[in-house]
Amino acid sequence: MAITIQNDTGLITLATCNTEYQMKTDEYGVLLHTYYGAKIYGSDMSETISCRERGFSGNLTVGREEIRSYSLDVLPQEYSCAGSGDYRISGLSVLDSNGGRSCTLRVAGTRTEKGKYSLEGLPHVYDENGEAESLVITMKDPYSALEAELQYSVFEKSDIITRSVRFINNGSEAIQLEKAASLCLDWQFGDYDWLTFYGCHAQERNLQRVPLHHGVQSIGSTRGNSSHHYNPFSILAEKNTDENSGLCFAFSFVYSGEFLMEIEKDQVSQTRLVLGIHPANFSWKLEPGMSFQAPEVILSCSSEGFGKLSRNMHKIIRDNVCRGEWKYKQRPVLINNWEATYFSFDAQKLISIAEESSKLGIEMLVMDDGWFGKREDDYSGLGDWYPNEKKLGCSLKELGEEINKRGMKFGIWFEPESISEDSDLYRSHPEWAVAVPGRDPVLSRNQLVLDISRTDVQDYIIDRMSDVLSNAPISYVKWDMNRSICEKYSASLSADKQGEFAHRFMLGLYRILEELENTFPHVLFEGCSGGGGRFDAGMMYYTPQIWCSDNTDAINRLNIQYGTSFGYPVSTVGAHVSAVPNHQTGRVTPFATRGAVAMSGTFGYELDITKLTDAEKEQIRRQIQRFHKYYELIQRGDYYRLTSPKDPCVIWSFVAPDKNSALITAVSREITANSAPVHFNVPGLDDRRLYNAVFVLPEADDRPLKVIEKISGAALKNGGLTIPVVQWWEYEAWQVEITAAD
């Protein structure tokens, strides 16, 4: 069984195939966290907890008697509370009706369930195959009417545990939740590094690895969404951990809004990590008889390094977070007109792009910003989701049909959460824009944010988008959000509930997406927020792919996609080939290299195909054929990082789940004169099987330039491969195709 409860000792164990997670109720009803790591086969690790008096740490009192050797300030706990005598960062902060801020949670009961718990109105890991087992631990505050249900699900074969918390007010007076984290996790021992993924617009998810120091370190977002700046995913790792060895832990927040991830090394060198909704703009009035559901966190542990940890996360997101018709269905290779035309296009221009694209094997044309309302630039039109037939020269239905006649699917861009002041919608409903009364609003990209915490605004968006999607042959929606939210205020909320705005905004977004996807199940929705500003597991529940970054420069993308790969599968990564010089960096890279990098994603094009040379068009034809050939391997294979973007040559591979084949891509990031050979090992294949390895230089018409026959998987893993000694230019790409020889 994945979950075992020893009622006589209070020990609870959550077991996956390679790890165990353990907690124990002590004699005072406190739920202690005793272990998370590699398998220990049910041994009770509470024996490692040392109780002793600590100066200036509050002590437990029982019947007004102080227990000097017992302090919550140093004990490892499963879910900590502020005002309980624990001075470290905590998971829960409560404001009572009398103004008090103390809270104490004690175990009141446990229950197990087959299957996975679900979270109403929130994205979450789901269980289609009956793999999961769930645990609910009921915690009560003996001094108030607050109850907390700690929720756990275990995916034994996947080495995954999920956690969440539900808060219930069983009293007759309101309780104010000031902080309601989804996860609190303690480690008594260990010296760790913390891996986080920082960035900015067009430079998302840069890996940062820093040692934990005494004190509090944190990442988070108060920008209204998860942001380009800090991703809601991190890794805690022992000092010696690398790609293939060492103990490490992953934490992924299944939420797209504001978050705070804190980690503290305390007075006795213990480590605590707390993750949840950012408390800076959060305060939830929990009315009598009501409940509040915190979002979910995905946890995984690996004693085999970052590679195994990433593959655990890839699989659970690909198989148990992404949903719908497009979860596994082969997605079309698309071309987006944004970098080709920006706002300057009409139907004839789009049809000319479609005609040329269809000849080369591209399967979908996506019409980006500028097709609706009075939208000739980014100063106007957002919110007026009515096709501009005068600009297009035809109806949206007619345009879609013309695209379809060319053998192409038709996709369309929306930015439903934003509104322009110069729009009919704003003139009709200025109160629908997010703004603080009496203050000039903060603009960004010349636009305001729609208050989708309101059901009337949600209904408007659902109605307008449904009308557009129902009246034209649209197969794809690019869902964009091009600004952060500054003012956290809703005209529909009372003063004592303004702290609920940011979370209600996200609940509104999730409701809109859920209803539209239920109504239009055949439409492929791609997420976007200025590229990667909302690249998180929460959005992947609704959009199985997300535009990874607005930065389409192939060399910059090496770093962006490398960082992304630690927590998210390639099948979620929107990646396109764009024109050169690149419109963001001015860099010129070979067409084949741009294709090789974009191929490690959902794959498409972002350029004016009518302006390409015949040689470039032929490369597109070959790239698409190659992508189709390896589609399943790329989208569902096991991903391995073989080098990093700090290395002169960046190398990664996909290995088929059955270990029959692999595809390796190498991109020269930096060349020096008289450089050393590029050599790399190839893990993941069957040690005892024999394979053939074919080296291909995509720039050279995909002709095999070197073939190695009947080399064992063990030789590939331990001995490795060397890129052939030919002229090796900067920014050039190689690929190696490996297939079973037997």
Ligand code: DGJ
Second form
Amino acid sequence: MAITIQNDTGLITLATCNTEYQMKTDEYGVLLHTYYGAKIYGSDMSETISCRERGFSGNLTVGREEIRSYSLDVLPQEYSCAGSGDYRISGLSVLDSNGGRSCTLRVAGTRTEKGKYSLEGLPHVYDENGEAESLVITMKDPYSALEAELQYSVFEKSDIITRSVRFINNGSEAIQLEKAASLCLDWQFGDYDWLTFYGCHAQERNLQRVPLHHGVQSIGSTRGNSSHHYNPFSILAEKNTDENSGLCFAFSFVYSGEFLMEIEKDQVSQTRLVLGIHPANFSWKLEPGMSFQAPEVILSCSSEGFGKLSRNMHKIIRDNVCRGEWKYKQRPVLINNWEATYFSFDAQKLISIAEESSKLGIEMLVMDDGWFGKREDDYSGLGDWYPNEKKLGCSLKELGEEINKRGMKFGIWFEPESISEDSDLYRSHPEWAVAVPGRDPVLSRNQLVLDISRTDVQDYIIDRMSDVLSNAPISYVKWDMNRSICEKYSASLSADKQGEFAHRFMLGLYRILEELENTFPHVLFEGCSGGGGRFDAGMMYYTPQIWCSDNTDAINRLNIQYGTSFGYPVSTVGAHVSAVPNHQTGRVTPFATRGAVAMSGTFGYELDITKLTDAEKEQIRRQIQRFHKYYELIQRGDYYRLTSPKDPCVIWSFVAPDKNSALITAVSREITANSAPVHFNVPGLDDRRLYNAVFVLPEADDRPLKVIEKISGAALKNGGLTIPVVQWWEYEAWQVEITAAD
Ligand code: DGJ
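Would you mind generating the form predicted together with the ligand now that we have the form predicted alone?
Following is the full complex, with the preceding chain placed first.
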């Protein structure tokens, strides 16, 4: 039983294999949050709460009687509201029809359900194997008609809890939700660091670890999407936590739009985290009888450090967020023509790339931006999703068939949510572009945003894309979105509902994706937003892989993929080998290193293969063989970060879940003369079993350069391995293959 409710004491416990989460309804109907952490076997942790009078804190008032030692301002609560006497950051803020901004919630009932609750129209964790149990706690505002259902699902074996909230207006007048967070979580004790993942275009998800200080710290996005700038994933950790030990908590927002993740360390050094849709551009008019569903948050807790925490997140996203035919199916090794040709290509060029690629084992050609409308550069064409047969020199069907004839699948790029002013679509429907009346809209990459909060616009995209996908042999779609959204305004919404635009935009996006994927279940959808601008668990529900960054430099990618690995599995990470000098950094790295780094992702190429030397082509052939050989291990194995990306040598490993094998990759990021040997430990194998370890330089012909026979899993973990070279060169890569010797 993952969920236990004790009606006599009010104690509610959510138990996973290694963790417990506890709440308690107290004598006033307030839902206290009493514990989240390692196992406590059902003990009532409300004993840790000490109530005393706090100056200037709002105290609970029953009738007109003030209970002076009971203040919501300092009590750990499950879901706190603004205007309740709790002056800390809170989950909910409402505006009543009378202009009042007070709200408070009391427990009105609980119910449990087998399986996972589901969220209509929103991405969410799902449960195919009957692992989950769910709990709904009904909360009511004693003074208004507002009801909130706190939703929880427990994935016991996976150490995962999901949370969300549904708001219902049971009254006869509208209630305005000004903030409707999905998660509010309190820690009474502890001194924490916060790990967040900041960045920018082409340099996403840099890890930042900072101590919490008194006051409020926050990350978020008001850019209309989750953004390159702050990922909607973070970790709270005790000070001593490292990869292999220490208590830490993960929070992943299953949402691709604007978000706010705030943490407050309060007057008595307690910690509160609130996560949800960013309130800056949000307000929702909850009409009588209507409900509002907040997006979902995935929570995990590990007392074995960040490594275990990440593996929990990898598993739940891989198995219970990513969906569809391509969830586990072997994804094709692709070649994308973007960095090879940019906008200058025709069918002949693409066919010549396909011709060469298929000889080397590449399985799919992806035609990127520039195949439709009038699109010779980024000034025009977006919205006109009609193949430009004049430019291509043939129809899309003919092109796809030519690619197929060469033994390759055919994929295609779209940017459905954008519109160019210089497009037939804009000329016929200027009102479909997002803009505030009377103001010139802000341009970005010379383009505007299409108002997909509108059903007619959603239908247009579904119709156009369906037409293209039905009339050519297309196996893959790269779904791009190349700007942030400045104006949060829709011509189809009344003035009092403009605050709903940003969220309605996301609901529109999710509806389009859902419909297209139901109609074209065999098509593999890859997400993209100028690389990793929408790299979140929400998009992963629709697109099981996402182009991780527009930065293809193998050395920069070490950092990007490292940061990404804290919250997301390798099977979601789009990674390609590109040409040198690299187009983003000008750096020259060995072909083998580019392969070794891209291989820790969904793997593909992004270069003009017709211009490569025979030796490079031979490397491609062997890289693909290696990738296929290790496909399961890489895509489904347990991921271990063995160093930081700031170390001179960056090392990571994959360990098979049955502990039969492992693959380690090491890249020399920065070399100094006469350096110390590169040594690393290999955790995750079976202590008592014996293994063989084979060192290879992936650039050579895969001949073993050193073999260690019959070394125990314990020796690999505790004693480790040393790269067997006297001098290692900058940017060189090594791989070590470990297989069971028994
Ligand atoms: C941004 C993407 O991240 C690139 O890979 C490429 O598809 C361009 N857009 C095309 O405009």
